[in-house]
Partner chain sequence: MKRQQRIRIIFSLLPVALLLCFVYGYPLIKAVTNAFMGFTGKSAGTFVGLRNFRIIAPDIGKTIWTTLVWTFGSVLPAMVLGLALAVICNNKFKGKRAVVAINLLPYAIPLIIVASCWRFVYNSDFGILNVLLKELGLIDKSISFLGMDLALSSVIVARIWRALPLAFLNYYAGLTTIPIDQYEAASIDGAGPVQRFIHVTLPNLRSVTSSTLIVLTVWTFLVFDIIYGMTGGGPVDATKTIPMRIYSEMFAMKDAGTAGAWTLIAIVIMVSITLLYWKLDNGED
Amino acid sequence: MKKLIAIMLCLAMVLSLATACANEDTPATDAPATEAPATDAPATEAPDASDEKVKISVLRPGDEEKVRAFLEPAIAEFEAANPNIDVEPVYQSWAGWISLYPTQFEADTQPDVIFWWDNKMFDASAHDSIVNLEPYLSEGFTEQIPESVWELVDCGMEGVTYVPSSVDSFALFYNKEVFEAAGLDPNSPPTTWEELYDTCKTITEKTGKPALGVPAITGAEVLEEFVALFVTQSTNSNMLDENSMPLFNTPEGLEALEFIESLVPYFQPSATEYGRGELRTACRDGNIAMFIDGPWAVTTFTADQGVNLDASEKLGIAPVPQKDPANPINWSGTNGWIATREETAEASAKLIEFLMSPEVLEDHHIAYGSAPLYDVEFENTEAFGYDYWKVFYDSAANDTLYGMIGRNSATPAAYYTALEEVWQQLILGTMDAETALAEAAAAAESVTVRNQ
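The form predicted on its own - chain by itself:
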């Protein structure tokens, strides 16, 4: 009996050595090594990681029709090149996503890849879920993105946690037919604050139409950006400092709010019912003369006028009017890609790299109306060979840019909410500029103190 047991032990040792040798000859994979959990079941050979399907989801917030036109063909091409990755698109409007994302991150039901705001990298809802993509990205990948863009979106987090996809500055959109009806030159839009005021006054007095649309709809985080355009031009600084304290409570900040106050009689009635989308159609249809928006508005007009808006007799696009034309300052919206789960980070990084390839990024910008990020995009003369695209591109390249508020805060949305209440009263004419300045500064300070 003892001899039999000894023979069985010897056989077990031989089999163990053979298995170890076989494992040493197994080729390494790119998948990270993990320790297998202990089990009483007999050991079996692990399946090849390359045969396993990885499932990830991706969200690009915005108008579903525009996003779908870009995203579905892109996903099909990506999956064909990466048959071991299944990608599920998720569709949600910007306003809808703003209201949903805190609860989704809390429940860990957020998409794996998200088109994100650079000012929400420290958002308490999402911060702990944002993955450092640097270990998963190809060597040299980040070098294709201009250094100035990296500087603009630098959020102080370690590694590559955010991949900027668009840098979209503001421009002035205007209806040439309304200009003509007011006796104004349709090819000479206002370039300074003084000219903007005079143009607004003339249009409303001569035509009875609102001269300048303002996006003041509640909860969409757009009114703050309209006001910030004028405030940052006047102060030549961000709205908040690195400690999230207000920088606009100055004589220059008051000057900006007083200028906005002077424009109130020429805004559209019931301004709090209008977002950017409503202003685009209102300007297209000649119900307002002008509004300020990013390149995202372009597709509304190319659908009506054709892609060559340079030749349009109805719509014009020009640089935003400046307080000091010798020192142009503009507001810039910046969005890019993040990954939100470490377990799917490798697949997410592959998708992000694909979405940032020049051909696919170009399709993205065309579909959703963003300005070119890469110089090579201008080689597509059918899409970008027009002067109006250079208005946005040149502004992003040459103007002093200030972006979204709250980038250093754990609750960036709180600043939009707090300031929106003040700015709405200003543009509705129920609060004067001096009171609005004091109220806005106190509101911003209150949000920051609550976070401490």
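Residue numbers count along the first chain shown, from 1. These numbers were taken from a predicted model, which means no experiment stands behind them. For the two forms, the rigid core is made up of the largest set of C-alpha atoms that agree within 1.5 Å on superposition. First, how it differs from the form predicted in complex with the partner chain.
Superposition on the rigid core between these two forms places the CA atom of residue 183 less than 2 Å from its counterpart. With the core held fixed, residue 69 shows a CA shift of 2 Å or greater between these two forms.
Interdomain rotation between these two forms (smaller rigid part relative to larger, C-alpha based, rounded to whole degrees) is 19°.
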Given for the second form:
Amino acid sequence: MKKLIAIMLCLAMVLSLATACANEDTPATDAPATEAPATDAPATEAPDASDEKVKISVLRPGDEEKVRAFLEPAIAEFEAANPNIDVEPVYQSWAGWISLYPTQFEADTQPDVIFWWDNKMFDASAHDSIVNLEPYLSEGFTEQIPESVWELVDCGMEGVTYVPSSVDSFALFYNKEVFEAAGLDPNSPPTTWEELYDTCKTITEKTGKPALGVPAITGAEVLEEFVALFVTQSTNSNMLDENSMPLFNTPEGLEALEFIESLVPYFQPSATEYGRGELRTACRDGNIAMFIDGPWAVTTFTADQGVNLDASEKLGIAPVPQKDPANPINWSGTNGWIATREETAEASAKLIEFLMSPEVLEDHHIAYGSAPLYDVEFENTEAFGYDYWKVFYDSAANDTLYGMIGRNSATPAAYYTALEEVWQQLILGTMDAETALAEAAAAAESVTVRNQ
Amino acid sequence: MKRQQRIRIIFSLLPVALLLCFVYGYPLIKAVTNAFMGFTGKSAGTFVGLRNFRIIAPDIGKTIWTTLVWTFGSVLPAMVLGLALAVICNNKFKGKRAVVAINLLPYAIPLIIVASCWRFVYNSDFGILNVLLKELGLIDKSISFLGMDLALSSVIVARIWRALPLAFLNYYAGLTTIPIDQYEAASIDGAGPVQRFIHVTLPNLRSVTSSTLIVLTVWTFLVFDIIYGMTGGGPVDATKTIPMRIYSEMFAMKDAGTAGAWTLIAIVIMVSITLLYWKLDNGED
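Having seen the form predicted on its own, could you now give me the structure of the form predicted in complex with the partner chain?
To see the whole picture, the full complex is given below, headed by that same chain.
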């Protein structure tokens, strides 16, 4: 009996191992769907002849339901128009992808086309795999994207290595009812730093409520981006130079941090417990008066007030307050498409061009709540025929944009981690602006020095 | 033992020994050597001496202190409460099985779920703890349990809740093995309940205490999920224990060298604590 049990257990162990090591074609799982052999060979079959089918895989991280909603019809249409290209969608959450991509690039099992970040072009894991798409893209393709956006995503790599698909600039979201309760005009949100300070002061004094929500939760990138908005508005430059050395350690940088310090009494208590999601509901419910966020917050507001927020008597969206209104500056993050294999670059470029066509891009933006990138998207009045979308679009098209930190570094995420402790202390009021500036500069430099 | 027999035993143990070397030995050696290797910039792949330790030096003192407070602040209360519950459950009463089952429940919940649940419990806006305290009229304004001042204590409470079932289970099992005649003899000698507990129960539970203490200390020292899920190591560095530092260095800084340095520090502390426990235990023998 014992022998029998032992044999059964051994068999079960062998079967488990065999199952675990099997290369199954399961696109809906965590593993990439490309037909990757368990060897060092590339995950994609390169074509030997022009009539042979090319197989490529595409990954748009995020909520699978939303991604499927636009990606699957788009792929079906693309495959019908390009019968020699097979496209395999790969699904991953953002969190899953962030933890997975270094090993996938290392093993060369990453998807061929990936929805990527503009500040991770020099990421140590991915940089060498990113392909220049310029030779494969149609003439005039790049001209449909605003010049300000190309400037924003320019990281110094040769050719077109990254095609921006969504540009998410900041706006001021505010609760009109709290404004009214404070005796303020709900249709005149603050437009300058001075007005922002005065508004905060009035709201907190008159209503006792926190005036401005700040996302300061640990482990997210949100606080750095909040601080960077004010710092870049003041310095009119990126946070770091092309050698990843700090550019904010200046009198203008100090001025920005002093302004943030002056707002500390008007931030919500326990700021380090709040991410952007918590602030959205807090503002919607009138527990805070204002917060700064990207277009991703729109869905929280429209779920409460309906899609026509222009008519909402409760919630409003306005351009971010400026230090110098004559020279508007905004923070903006982008996501866009990259191709990761030379041997499938032509097919990848075709797919990226297709995904960037106005109809598909519009579906992508609607599915994910991003602001329009092309002017023609506004022709869809059902989705984008509202003035509040213009707030984001106009900012992306007309403002000077500064984006995510660390774009020239092999470890962009390290800057967020290094600066987070300093910015949290500033927000909590346990560190003054001058010390925060010096500490932040030293923290950013230490990350850069490590990579030298 | 015959030479042939010895050879047969050695050969039969060889596969397991090789497997253990691969599973335990290689990672351990790799972690230790990483601490002295460069992984970033020009130093990548070269021996860098103590450079990785110099990089993390400003954080070492505070992080070790936080880790020790986290570890012993969790383990000792969990042991005491586990013992108390085990003593209660060792008596006969109605609903005893249900009480035992409820006591074991936290152990069945994955750590990351424990973290999420406790995060909701502590939430400043809608957390049950703040709501309850307000309803009872004990506070006017919400307490920031996960704020700078209370974050470490709050994660420790969550860890106690999660560690308690192991201590309870071990003590409960230990109590059932104590011979009843020892208690009877003590009673005949005039010992009261407290004296019986001190002079009969505790000495009989010494080996259980020793093994539970070592296991819980090692596990708690290395726990990552609860802190990651509740505070992410923040605010600032309030809950940054050594495992949080290792994670941060490895995945945010992408520096296996400094992560290795933290790992080596963790190994040294763990080995020291374990040796200390053994020494104390043997000393008492």
